[in-house]
Structures are given as structure tokens and as C-alpha cells.
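The form predicted on its own is given below as one chain in C-alpha cells.
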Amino acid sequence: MTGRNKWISLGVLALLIALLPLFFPSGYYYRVGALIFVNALSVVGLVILIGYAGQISLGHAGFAGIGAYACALAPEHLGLHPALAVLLGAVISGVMAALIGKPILRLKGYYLAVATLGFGILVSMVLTNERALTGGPDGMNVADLGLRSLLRDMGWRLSGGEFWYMICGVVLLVGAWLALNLFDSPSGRAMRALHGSEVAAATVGVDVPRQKLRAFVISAVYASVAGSLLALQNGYITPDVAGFMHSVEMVTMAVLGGVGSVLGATFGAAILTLLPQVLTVFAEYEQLVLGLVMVLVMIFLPQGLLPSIARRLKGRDE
């Protein structure tokens, strides 16, 4: 990706974030927008892992759970400010990813997928069963960030939805900027070499285990920050955030939008976040219709929605 394309992608994303509120019929849609940005942030991390480095993970919701519960537990038991708890969760997730990544990333294909799945299930079980610490299946409250009241004192009055739309949008922009910068960096080129062929990458001097681990750690930090934002936004968290289905949703969003594209990942997150709400008119057939839509996209647009549409438009122009 050239420097020009990088800034175009960031500009498009920033423009969408800035202009979408002009079309919101009510404050509810600010909440939906913030949820899309949170999901997109976690999926951008998967773009680095799957799209750049070619590694699969079905347990990344575990890192989201670590970030979410760090924001719930650290202020209560350690007296940390929620903003510092976000950083603590990211550090814990990064260290955890580095520790488990060394043995796990020696595996390939569905062996790797099952190993990461096991990690996610383990985190979910701990959060569910440690009732005295985490509240068990019922979850627990999350401390308020406090920034909104500070802005109110400065004369900037925002509703809860508007505030979290702004915060999550800014964090997504920063995450997208970092991912796009990584793409053409020496580390990013080394990761993309792995996607083509690990053997060929090693032949030209790429440290394969190191680059795979680096991608895994970075993507874990993205998931952790996304989990923290979700917890702070809702003011409440349950172990579902670390559940298997959340991991599947994250991967599906990445593949649906285009796993090699940051904008595609954001597009996939938006589609999969909005589609269930649109399909509520189908009542009990909602999941069936959602699954059918996803299967059709994978059959006719295998590169993902956004890259496939862009390629067809480019071919038409030529």
C-alpha cells in the first residue's frame, strides 16, 4: 500500500465517522455506531494476524475478555483509574499472547485454530467460574471513565451515546493508522511474506517465529483495547465477551469485509453489527437468513465484500 493510498483510506474512514451522525434519526444510533467502531477495532487486529501474517485464531475473544475485566477489576481492587486499567489489560493481554504464542504458533492450519480456540474457552471458563472475583455468569459493574463529566465542566455537553461514539471513533482511527503504517514497514513486509509462504520467507532471511509472534501479540492488544471500550461503554460486563461465539463473530467480520484490508474489516464489522438488527423482521428465521447472506457472500465475493466490489468497479472503469 502506497503512502497515498494509506492516507486515502484514513481520510475515507475519518470522513465517514464525522458525517454519519448527520443522518442519525435518534440518539440510539450513536450507540450502534460506537459498537461498530469497537467491533471494527478488534477486527483490524485480526487483519494484522490473518490478513498480513496468514495465521488464524479462534480464541481472540479471550483477549477481549481480559481487557474488559481489567476495566472492571483493576479500579475496584487496585484503585486504578479506568483509563489506566485499559493500559493494564493491554499489557496483560500482550504478555499472555507472547507466553502462549511461542508454543501455539508452531502449529499450522486447523491445529492452530483448535489451540487458539482452547485458550479462548479457558479464559471464558475462568471468568464464568470465579464467581467471587468476576461475579460469574451474572457479570459485574464497570467504573465510569469520568471523562464525560470533565468535558461537561468545560462546557462541552454530550449525551452518553455521543460521547462514546466520539471516543470509539478516535480510537478506531488511531488503530487503523497504526495498522496501515505497519503494512509497509519492514515488520509488515516480513509478516506479509509469511502469508505467501513461510518456507520462502525463511529462505530470504525472515525470522518466521518472531514475526508470527509479533503479529499475534499486536492483534491481542487490539482485541484487549476493544474489550475495554465495550466494558466502559456499557458500564457492565459478562463472560459472554470472551465466549466462543464472539471469537467466531470477529473472524467472520474480518473475512466478510476483506481480511487483507483495514477498510474492509471496518466494513465487515459494520455489516455484521447492523444486519442482525435489520433482520429482526424475520423473527425466528433471523439466524437462518444471516447465515444464508454470509454463505452467498463467500461464494460470489470470496475476497470479501469491499475488495471484491472495488476490484469490479476498477475493472469496469478500465
Second form
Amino acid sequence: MTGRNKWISLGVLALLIALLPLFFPSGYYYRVGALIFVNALSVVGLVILIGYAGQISLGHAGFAGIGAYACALAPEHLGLHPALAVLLGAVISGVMAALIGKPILRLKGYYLAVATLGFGILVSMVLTNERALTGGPDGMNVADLGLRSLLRDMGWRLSGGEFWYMICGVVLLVGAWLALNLFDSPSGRAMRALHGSEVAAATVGVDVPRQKLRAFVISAVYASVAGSLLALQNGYITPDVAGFMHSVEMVTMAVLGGVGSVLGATFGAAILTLLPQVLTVFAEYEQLVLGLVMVLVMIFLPQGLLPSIARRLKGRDE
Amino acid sequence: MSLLNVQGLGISFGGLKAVNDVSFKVSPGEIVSVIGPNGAGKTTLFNMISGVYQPGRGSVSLNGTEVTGVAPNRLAEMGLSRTFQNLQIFQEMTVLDNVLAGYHLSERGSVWADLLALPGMKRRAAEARAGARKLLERVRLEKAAEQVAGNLSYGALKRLEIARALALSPKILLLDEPAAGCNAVETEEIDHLIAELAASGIAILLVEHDMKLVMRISNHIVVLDHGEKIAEGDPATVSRDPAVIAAYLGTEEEEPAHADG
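Can you give me the structure for the form predicted in complex with its partner chain, which would complement the form predicted on its own we have just seen?
And the full complex, kicking off with our chain again.
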């Protein structure tokens, strides 16, 4: 990806975020949009881990859980401002990722998947069982960010949906910008190189374990911030945010959209966030349809939706 | 003084001595070739010297420093670079990015600079990019720079691996069958390239099956058979050595053993 491609991707994303509200039939869709951006943010993190560095994680919801509960707990117990709680969650997630990543990133393929899965389940169990602190499976309230009332005092009236649509859209843009910068940087090249061949990457001087750990920590921070934003906009959080199904959902979104591409990942997040909204009529079959979509994509578009479509269009041009 | 000094190097795989007690030296600007029949242990020897395998016995020293079993990325920092017999290309990356990966040691910086696209990172990357384009011209791949590497022909990928290995500005270069699968013209180009590199002071350690190429450019030849060094010397000496001729053509008693392999 050259520098020009980076700005095209960012431009497309910014335009979509800015123009989509023109087509919203009701205020409810701002909520859906904000949810899409939050999911897309954690999926962009997975693009760095899976797409760039070629490592799998089935436990990233654990980091989303850490981010979410940091926002729920830190303001109440430490008196921290919710915005600083987002940072605290990101730091804790980053440190946790560095600590557990060091031993488990030696594992490959299925073994790594199982080890990360174990981590995710551990976090969700702690959040479910520490009732005194987290309220257990019933969840707990999350303090208000306070920014919206500040804006109102300054004369800018926004509905809750509009406000979170904007905040999450901006954070997603920043996340996409960082990920695209990384792609075409020395670290990004080292990650992509070890994805292609670990032995060749090592012989050109890449410290393979270190680069894997970097990708793991960065993607954990993405998931953590996404979890924080989810908690703040809902004003309420349950341990489901750290659950196994959430981890699987993230990986599915990444794979569906195209795991090598930031724009594709956003696209995947959009589709899988919208699908349950559209499918409420067949609520009972939702999982079935999700599974079917996944199987079809893996068979017919293994590169993911967006890259496959892009390739087909390009082929027609030539 | 020799740049690379290999002393009594050996490794066993499940009781089989794949390489046993091999010693030789390579000096700056010298081309040393390792030859021998298939399965003689040439690539295993390369993998031990470049840190991919941990040697079971013996020692390797680079520029006077003992480096036996040191990790490949540390050896790269010390000036050792290599190519692979079974291509190890970053298939999904562009041709230019493959060579840029070879500049990792000179372009790497803090991860913050990479995430935020800070000017320092951009400057280092631009320098690396200029160097990478020159190397691509040198191996005549400049037109393919933006293509995905996986789409290139076998011969082109061989040249790409050499360009990537050169991106490290190595003191010593290990080339594992650089001319395999190349046609006569390509082989001749690689021949010239290797001679040029040696003339510029790089020590070259070469594994190659093309005997014409080996005899033409080598200063010194080490012959392996069944993991053991059976002969060494200049090309003329080695090509007359009865043990070498026997290893390549087989003697009557050895015939059935070779048919098995």
C-alpha cells in the first residue's frame, strides 16, 4: 500500500461517516452507526494482529472487557474521570497483553488460538464471579462521560445517538489512520514479513518474537478502547462484552471483510452488526444465518468480501 | 584473517549424523563453494552457520567472535545474510516491500514513530526505498517493483532473494543454490553478480549444483558426502580428486546404496 492508497482509504471512510446520516430514516440509526464504528475499531486491531502479523486470537473480547470495566469501575472506586478511565483500561490491556503474549505467542496456529481463548474465558469468568465488584452477570452502570452536557452548555445540542456516532466515528478514523501508518512502516513490514516466512524474516534481522508481541499489544489496546466506548455509550455493561461469542464475532467480522485490509475490516464489521438488526424477524435463526454467511464466504471469497470484489472489478478493467 | 571460521561442525537427526566434523574458512572477497551429491548435508550446514539450526558439535565464529547457535536476527546484525534453496519469499508483499524488509535493521525505529508516521520514520523509510530501488535495478526487477511477489517467475524470485539479502549490506553472504531452475542466460547473470560482489569485498559461501558455474567462479571448494568433508582445494585439484569423482559417479560397491537414496 502506497501513501496515496492510505489517504484514499481514509477519505472513503471519512466520507461514509460524514454522509451516511443524510440517509438515516430515524435517530435510532445513529445508535446502530456508533455500534458499527466500535466493532470496526476492534476489528481494525485484529487486522494488525491477524492480517499483518499472521497471528490468531480468540480471546480479544477479554481486552474489550478490561476496557469496558475500567470505565465502569475506575470512576466509582478511584474517582477517575471516565475519559482517563479509557486510558487506564488501555494501559492495563497493553500490559496484560505484553505479559501473556510473551509465553503464548511462541505457540502457532490452533495452539495459539486455544491459549488466547483461555485468556478470554478467564477474564469473562472473573467479571462474572466477582459480584461484589462487578455486579456479576447482571452487569453494572457506567458513569456518563460528561462531554455531551459540556457541549450543550456551549450551545451545541446533540442527541445521545448523534453524540456517540460522532465520537466513535472520530476514534475509528484515528484508529484506521494509525493502522494504515503502521502497514507502510518498518514495524508493519517486519510484521508482514514474519507472516510470510518467519525464518526469512529472522535472517533479515527481524526480532520475530518481539514483532509478534508488538502486534498483539497494539491490537489489545484497540479492543480495550472499543470496549470502553461501548460501555460509555450504553451507560451499562455486562460480562458478555468479554464473552467467547464476542471474540468469535470480532474474528468473523475481520475475516468476512478481508483481514488484510483496514477498509475491508470496517465493511465486515458493518455487515455483521447490521445483520442481526435486519434479521430480528427470524431472531431464532440468526446464528444459523451468520454461520451460513461465514461458510459461504470462506468457500467462495476466501480473501474476504472487499478484496475479492476489488480484485474482480480490477480484472474487468484490464 | 578469515571472516567466517567453521570448526568441527556437526549435527545429528535421530542418530543419523547429517553433518559431521566439517571445518573450513572464508575470507573477505573470497568465493568458497560447498558441493556434494543430493543429501550430502550442504543445506543443513548452511542452516547451522546461519543460526536456523543449533549445531550439535563444533563452533562457528564470525569476524573473530564465537557465534555458534546465535539466533539468525543477531547474525544479521553482525553482517551475515543468506538466501534459501527452497525460496523463502514474502509472497503476499510487493517486490519492493520484500527488498525493503531486507533494510529492516537500518530503517527500524520506535513503534510510536511507525504508528504516527513521524518524519524520522519517513526519512529512514525513504532512504531504504531509494536503496531498494537500486538493488532491484541491479537484479533487473525494477519494472516489477509494485507487483505482488507471489506472481513472479521462479528465476525472478531467485534474483529477488539475492536483492533482499544484499539489502543488509552483508560482510558475508550465504547463497543456497542461487542458479537452480534458472536458464543459461540467467545463470550467467548470477555468475557475474557473484563475482562482482566478491570483488567488492563480500565473502561468499555458495552451495550450487551447476558445476560449470562452481568451477568458474570459486576460489576454494569444499566437497561433502554423507555429511563428511571428503575433499577441499581449488577447482582444478578438487575436480581431479578420486574421492570426489567416486562420490559423484558412484563406485561399483556403492551403486545399490545410491539407488535407494
